[in-house]
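In the block that follows, a single chain appears as structure tokens, in the form predicted on its own.
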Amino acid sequence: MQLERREYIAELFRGRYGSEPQLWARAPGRVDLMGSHTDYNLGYVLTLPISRDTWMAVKKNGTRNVRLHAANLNEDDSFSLDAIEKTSTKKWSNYARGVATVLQSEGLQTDGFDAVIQSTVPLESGLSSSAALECVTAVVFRELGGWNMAAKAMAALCQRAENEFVGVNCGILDQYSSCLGQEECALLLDCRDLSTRAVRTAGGIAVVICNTMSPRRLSGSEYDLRRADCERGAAILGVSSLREVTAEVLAARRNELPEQVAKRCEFIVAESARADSLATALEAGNREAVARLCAESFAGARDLYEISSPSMVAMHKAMQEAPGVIGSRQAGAGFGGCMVAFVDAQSTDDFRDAVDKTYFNATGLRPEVYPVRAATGAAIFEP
């Protein structure tokens, strides 16, 4: 499969640029196993960089121009490194443009190149296709420019590209996951100090992505409203972020908060604690705890943070009724997109078939259901 993918991309490259790629880079998507919206509140997230990834085949072109072909969209775009502007027509290109802009602001060399981009990370689904594109672009600029940068610093610059250039006020989770993935491990990320603990799941538990095929768009106003509510709650409670608030303190001072703000804060404080608890439960193979934590997270996302949607409710019901399920919950920012399930590893086929049938019958949408494994972070590689 990897060789077939390589040849498909190489053939596209030859057709557009008349030569062979000089180098290959890749960056994974990610799924949050626990920790919805906790990153910008500086809490904990249990994240899994996944085996769905974005590839970029590249050749330095000796100019100051970057030429890109997005294979998934069958679209081309180009821009000059000497006059980078945001585009409204090929919005996917803004992630590469933003990375170039931020790297240049740091005084780092950027060279023009030709590239074909192809991804197995579904678009607008909550699996961080945008971060994967940002991180793979940064790796390419680093390789062609001959400079070095630690993965953690690169993740921070890619986050800046999305915040400052693209205009999405996201936290560090997506870019950190894509840059610092480790094989066979989830990462328990402390978003306050950007430290991580590698988490190895006990045997017999598979992670399965369930795509509702109902796209979500992170740049929408609902995301910004949730973040504003959290910031307002932190300000009223006299702290710099909700990471500093315990469940006990929140319960004691809840009446000081407007009801909507209180609900948002309640979810975040509990969700951050659940990320740490789920890491322990997965390492121990404690399936009862996994089921309970997932159920609490989904209920909180639906009732307190209000990031659910009809398609997500239908998918959650389908997952919970499927054979082999241990626990299931939302993934990403919510409002549609993908969800995640923990499934007995011997039952993944039966689980997939049941979810497909039940969800289709309920919604008329044909879902995508597939297991994923942990993947390494963004890097140059030889496919």
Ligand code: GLA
Second form
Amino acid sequence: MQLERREYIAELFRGRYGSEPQLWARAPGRVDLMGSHTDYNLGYVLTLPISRDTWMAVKKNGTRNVRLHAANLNEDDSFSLDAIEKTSTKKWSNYARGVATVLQSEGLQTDGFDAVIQSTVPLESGLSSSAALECVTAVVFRELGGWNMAAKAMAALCQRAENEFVGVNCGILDQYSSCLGQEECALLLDCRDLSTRAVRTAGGIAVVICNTMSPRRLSGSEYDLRRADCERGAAILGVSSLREVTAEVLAARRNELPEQVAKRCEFIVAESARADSLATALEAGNREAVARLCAESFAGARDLYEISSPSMVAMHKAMQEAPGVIGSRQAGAGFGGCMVAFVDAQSTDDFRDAVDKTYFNATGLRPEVYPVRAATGAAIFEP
Ligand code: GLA
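Same protein, different form: I have the form predicted on its own, so give me the form predicted together with this ligand.
All chains and molecules follow, beginning with the one already shown.
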């Protein structure tokens, strides 16, 4: 598989640029196992950098131009490192342009190169294909420029590229996951101090992605509205972020908050605590706790944070009815895209077949259902 993928990309590279790539880099997507929208509230997220990733085959070209071919979209783009602007036609290219811009603003050397990009992270589905592209680009610039930078700092710069250049007001979760992945571990990320704890799931529990295949409508505008509600809640409660609020304090002061803001705060405070609890439950193989935490998370996302969608509700029903399910919940920012299930490792095929059938019958959409493993963070590699 890996060799076939390499050969496919190398062939595209030769066709476009007439030579062999000299460097390969990869960066993973991620799925949040627990902790929706907790990152920008400086709470906890349990994240899994996944075995679906973005590869870049590269050759330095000795000019100030970056030339890119996006294999998944069959599109080309190029830009000059001396005059980087945002493009409105090839939006995917803005992730690379943004990274180059931010690196330059830090005084880091950037060199022109030719590249083919190819990804097994489904695009715009809530598994962070954009962060994977940012992080793989940063790794390539670092290697070609011959400078050093630790993974955490790199994640922060990639987040800045997305915030400042692309214009998406995301938190640190996606870039952090893509840069800091570890073999066989999920990461419990504390977004207040960016410390992590590696979490090893007890044997016998598989993580399965269930893609609703319904596009994430509204995700941008609604994302900003959710952030604003949380900031309003924190301001009324007199704290710098919702991380500083306990469930007890929130319950005692709930009536000071407008109802919608109170619901958002309630979800975030509980969801952040659930991320920590799920880490412990997975380590211990406590399936009842996994089931309960996932059920609470799904219900809260639907009723309190209101980021669900009809297709996500249909998918949740299909996942919960399927053989081998331990727990399931929504993932990503919401409003469509991917969801996640914990499934008995012996039953993933039966689970997939049942979800496919039930979900298709309910929605007319063919879902994509597949197990994922933990993956290491963005790096140069030899495929
Ligand atoms: C998107 C953002 C992340 C995070 C999640 C929701 O993926 O990019 O920063 O807020 O949504 O948890």
